[in-house]
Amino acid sequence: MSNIDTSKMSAGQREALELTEAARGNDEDRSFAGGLFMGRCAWDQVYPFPEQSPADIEAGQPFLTELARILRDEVDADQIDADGEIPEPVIQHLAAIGAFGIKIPKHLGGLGLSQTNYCHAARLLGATDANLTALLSAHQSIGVPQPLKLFGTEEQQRKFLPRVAKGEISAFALTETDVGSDPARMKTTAEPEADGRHYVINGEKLWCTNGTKAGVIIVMARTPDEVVNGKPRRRITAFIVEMNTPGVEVVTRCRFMGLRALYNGVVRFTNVRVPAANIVGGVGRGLKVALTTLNTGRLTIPAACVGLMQKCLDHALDWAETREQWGAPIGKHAAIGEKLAQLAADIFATESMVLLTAALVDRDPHADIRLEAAMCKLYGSEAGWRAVDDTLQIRGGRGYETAASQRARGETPVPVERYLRDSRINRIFEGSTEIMHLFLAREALDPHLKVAGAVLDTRLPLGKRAAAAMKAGGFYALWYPSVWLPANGTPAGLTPELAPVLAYARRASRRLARTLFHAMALHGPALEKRQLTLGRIVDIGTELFALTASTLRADALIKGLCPNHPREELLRLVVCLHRRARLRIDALHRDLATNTDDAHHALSRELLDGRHTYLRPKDPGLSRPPFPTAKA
């Protein structure tokens, strides 16, 4: 674990941090996105933009074509929403074309397609129905296929992957009633039997997506503590559990604001006997399995958001071109035109980030994409929500009206209201926006903690801290001046019009590195508590990654002379993204210096302490005048 001072943390905070840190691994190579926080733009990692090869396109095209046909001809998303069920024939047809085993190797019954092709499939699903997206995503991004691909034994893969590739639905059980992102509080246990050949699982899991329809699931449970340096350390272990095992019970199906056909439920385990051979990744490695699986799994949501945003742009443009107000189509009014431009820019940026990150996975299945995937998820889910909200605003009352109501009035139904309900979960699924900020902040701080963490660790003897200070001083004596040096270098061969954009990204990266260092110097160990400060720093890095991915993709498309992407149109997109990124980044830097954080923190503490009761009166009527009255 990196040197983090836990002496002032509660026992629960300390345990949660130690569990998570132990699961992170100790990767020394920094990804491209990680380098941005240190003032480095490692162009060689991402330039030229890793385009999908003709062979990979050819491999995926038959499946994607058939998937698009099924989604177009057989799926009625409004009816699925109304019924709260996905028709069984649709599920069977998707299974027949291999949609449940997109990335499972061919020799194990799957299609063996790339991460890029999988993201293209997610885009098609996102443009059609969020329930189907969730079904297939939870099944193979975080369900049995991905953990077994990464951590499963040959025996486990041979036994389970052909089954799930053919359409046996799988799920992932981590969350509990009192446990979300804090693994130290997990209550589900798995106790080994005397001979060690079986474990007995007891506990209950909440919000298990696909749990009500699954045949096999991955379950995270606490196994007996490990003693390290004389102290017990909690261990989380991943188990493959077949749902027909005695003691497994689906207690209830959960229902939500959107995703009305989501097969999500509460699953209870009562003395469930599971073979030790069903442990994935080894005893105590469950959190590592979960975190690594989620890294790649997080790409599904932004990929699906691209499809959703493309549908939103279609609907928004149709209305903006035909609806007239004050003598002109509403799209020609600046207020509406601004929303259309922002939506177009968000589509290109999100898709560029997803394709770049997917290509990194295809190039190296073990690539460190923690930051890139988290940034894709953070940026894409927020952009998707803005897109739906703006599309609803552009369509006005028709955006708020249900598709069924529009149809009953004789109008062509446009289900923006359903999009709004279904897409809201994207900012929560697989790591909320707030958790993504904390996750990215921890990763951004990691290089500094490795260099200077021991200096701030009050648990260490003074001599060790002094030695660490000397070492850190040597590092920063070289590093800190380097992030002040001019930085305009761009990749050789880049389209000339795009060079100023990447030159700005490199300068902004160095400014970001200085900002992060100054925040560490100012706040010391207390920086980890200043979540709003860290959130702004993370947002700056995410904007830079989005801008870089978009610029590099535009460069590749221009050089490819793709007729669907004229040069002048691509340059216009990048100009918009560049100007927007500069404004957003400048605003975030200003907010770091001048903000309402302390005032809001003080007010929130007073609210939590039971003050300001006048803001939430308990009585149903006005038992007292709302304002003081003058004395007679």
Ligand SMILES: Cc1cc2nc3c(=O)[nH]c(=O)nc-3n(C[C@H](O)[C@H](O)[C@H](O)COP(=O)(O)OP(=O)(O)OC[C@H]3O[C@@H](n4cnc5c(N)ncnc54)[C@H](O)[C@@H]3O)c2cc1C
Given for the second form:
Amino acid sequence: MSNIDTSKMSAGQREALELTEAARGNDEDRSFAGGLFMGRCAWDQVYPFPEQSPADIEAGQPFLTELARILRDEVDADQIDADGEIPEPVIQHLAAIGAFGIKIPKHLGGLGLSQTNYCHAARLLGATDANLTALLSAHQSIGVPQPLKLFGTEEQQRKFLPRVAKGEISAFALTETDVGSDPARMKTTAEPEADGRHYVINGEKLWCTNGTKAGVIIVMARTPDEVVNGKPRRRITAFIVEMNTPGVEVVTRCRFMGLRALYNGVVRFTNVRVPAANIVGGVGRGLKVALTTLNTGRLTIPAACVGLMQKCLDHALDWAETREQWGAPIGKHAAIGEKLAQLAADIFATESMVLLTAALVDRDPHADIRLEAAMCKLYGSEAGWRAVDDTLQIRGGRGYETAASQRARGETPVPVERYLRDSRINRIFEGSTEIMHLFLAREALDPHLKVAGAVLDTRLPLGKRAAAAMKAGGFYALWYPSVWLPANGTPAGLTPELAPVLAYARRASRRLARTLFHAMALHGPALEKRQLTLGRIVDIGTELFALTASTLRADALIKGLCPNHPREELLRLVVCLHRRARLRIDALHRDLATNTDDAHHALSRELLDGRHTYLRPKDPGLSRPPFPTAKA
Ligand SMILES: Cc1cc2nc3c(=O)[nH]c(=O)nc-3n(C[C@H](O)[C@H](O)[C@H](O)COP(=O)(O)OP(=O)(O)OC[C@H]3O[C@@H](n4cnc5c(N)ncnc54)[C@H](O)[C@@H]3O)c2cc1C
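Return the structure block for the form predicted in complex with the ligand; the form predicted alone was the one displayed.
Shown next: the complete complex, the earlier chain at its head.
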């Protein structure tokens, strides 16, 4: 069980936390990104940058080439957006080339490709159409293929994987009307029948992507509580459900501001009998299945964001070069040039993070990449949103105009307006930005909770806490001075110009470790509630991971693995990333020391208490401001 003191939490909070804690993975191996929060840069884990092997490139090339061709020749993303439907022949053709079973092993009917090749496919999809990206991603990043690959029995794999690899669409149903980011209060139930051979599912799932088209889906449901130490503990279990089972009903298709051709629906279960043999990962392990699936599943969104950002850079550059205002191409005005540079830096950083993390998965499918993947999702979805917003700004009024309207006026249509509608959701689903901050903060604190959690845990007897304090004292007596020692070491053989960047990353990670420790010392257990403090700490760690991944990738590219990347250009890009990361990290440290957190907290409490009503006049036309206005 966790070392987090839950004694002062509300019952709901405690239950949510304990359930999530129980589902956390085996965290014995600290990852590279985890080490950053402890002042450790384990270069041996990431250097040299794990470039894709020629064999893996060769394995993926035929599929990726064919995918790119279909996306270029057969997909009209504006039409899909206008119709709210993906043409059936496109889906059929994608299924025929294996796009529904990219990572499913060959002997089970899939292509058996690596995570890196899967990320390349996501990038191609992200550059073309967000609806197709969501269709294929919900199907195989979180739908039936991934949980079954990770947790399925041999029989389940043999029964379902060949079907879904061929193109039978699958989905993942966790969310309910009252259950969003926090699954503990899930209402959908699965009751075992007397002989235990079947379960009966009742409930309703909201926003199930692919739900309206799926043949088979993964459903999370509450199975009867188990009793642990005399207390009931909730259990969530994952079931494979055939959509043609009596009692399964798609109640409605949901529609959104973007992703207009998403096959997303409310799925209702009324006395749906499911064989116990369809339980994935064991009774009570559903949340573990969901969270573990999402660990690698989360890489798809940032990989797709890379494709989207590359497309944005194309459009932004075209316009910045050709559009002249005030006597010069707009790209030459500093305010626009700044946006182009930020966009370029974001593409390289996000792609480097994604490729590094994907390579870690390919090197060891059991590698602990929870932090890296969450950082990719957090950084990539935010960068993707900035990229689209800036591209829209660069295109001015045309950015806001629909592609159809541009076409009707005789201009070449550029669908940035659609990109904006389609990409906003990336900051919300598969772990919102706020939830990614909390998730990463929990992982960043983990080594400290292991060492010192018992000291702060008021549930434990005093004697145990005193013994824990002695042990923690021993650890910190060595660790704390170590994060003050000068540390500039960089990997041997690194491109010399890049050494100062990694030396900085190493120093900055020690500063980060000290800052986290000081925050713990200052706030104690209350740190858990200081979301803004933790969020800044997490953002510093994420910036450092982005900078490190980018620098190491530039090093590999410079060393000639890819002759298309001239040395000076890469060095220039890394200089930009280095300066930007430094400034952002300094600003985050400044904000940790001086901020509006307490003032804003007090104001938000008053707002929630129903005060400051003058800000919400019932009739804005007639009501007067609360303060006297000066006479003219
Ligand atoms: C287009 C679309 C497709 C989707 N596809 C699927 C799918 O296939 N399967 C599925 O199961 N679900 C799906 N979802 C659901 C999606 O994953 C949820 O929307 C997401 O988990 C957030 O839940 P929520 O919308 O209920 O927001 P809530 O959890 O109610 O959160 C509302 C806001 O509060 C923030 N917040 C919540 N808790 C905290 C906290 N403790 N601290 C700080 N901030 C917090 C959130 O970040 C968010 O900004 C989809 C949703 C959409 C819109």
